[in-house]
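One chain comes next, on its own, written out as structure tokens in the form predicted alone.
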Amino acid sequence: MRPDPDCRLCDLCEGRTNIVLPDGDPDSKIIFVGEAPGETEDLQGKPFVGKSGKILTAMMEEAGFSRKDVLITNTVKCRPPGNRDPTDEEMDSCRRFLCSELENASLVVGLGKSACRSLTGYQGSMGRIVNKRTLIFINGKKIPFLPAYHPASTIYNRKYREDLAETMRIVAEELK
């Protein structure tokens, strides 16, 4: 299920250039979920193509796989103003699109606090949950979920980079 090209389910439509749809292998059973599109993503209409995307792509390649091996999406399909985190209401507006993308996954990787909050309801410290598998419920199905740091956070904290590299190794094993 995709949003209508003129989607107006929330106020994010007011500032968008493009609706940012998933990228990668639409048949992949491993799906990365980010928080929201940034400026570059909004301009190109593809998720994770800006600075965070370059980090994510490089880390995937270091682990032995590429963007074309997985599906990459976001909790919301339009850029929040000023690159702020999406609100719960905005994530709820896009929830049906996200659920349709995730319902056949064998592993969902949540990149960052907003993605993890949206998919698990967790509101605590990321350090407590990173790389600890849990289950999420998508359209009545239990799906393995792996919380991970957002690539942008690795710019400021070396430990987060090591933890995200471990996430990528876990995904590489799943792909085998």
Ligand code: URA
Contents of the next structure:
Amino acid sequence: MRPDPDCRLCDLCEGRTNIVLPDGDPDSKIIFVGEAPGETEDLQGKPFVGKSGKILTAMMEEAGFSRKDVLITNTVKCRPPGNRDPTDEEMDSCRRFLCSELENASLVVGLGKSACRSLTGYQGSMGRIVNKRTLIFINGKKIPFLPAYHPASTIYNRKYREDLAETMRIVAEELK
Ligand code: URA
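Okay, that one was the form predicted alone. Can I see the form predicted in complex with this ligand too?
Full complex below, order starting with the chain above.
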């Protein structure tokens, strides 16, 4: 299920240039979920192609796989104004599309607080959950979920970078 090209389910439609649909291998069972498109993503219509995307792509390659081996998507498909966090209402409006992307996954990696909040309801500190596998319910199915730091948060924090590198090693093992 994909949004209508003229989707108006929430107010994010007002400021968008492009709806940002998933990128990578549409048949991959491993799916990375980010927060929301930023400026570059909005202009190119592809997730994680700006600064955060460069970090994400480089860290995947360091762990021995490529962004083409997985599917990459976001909790919302349109850019929030000024790159603010998406609201619960916006994430709820877009959830039907996210759920249809995730329903056959064998592992969902939630990048950052918004993705983890949207998919598990967890609102506490990321440090307590990062790299600890749990289960989420998507369209009535139990799916393994791995909370991870958002690539942008690793720029000035070495510990977060090490933890995201560990996330990538877990995914690399899963891809074998
Ligand atoms: N940050 C995200 O969470 N998603 C993107 O697509 C780009 C930056």
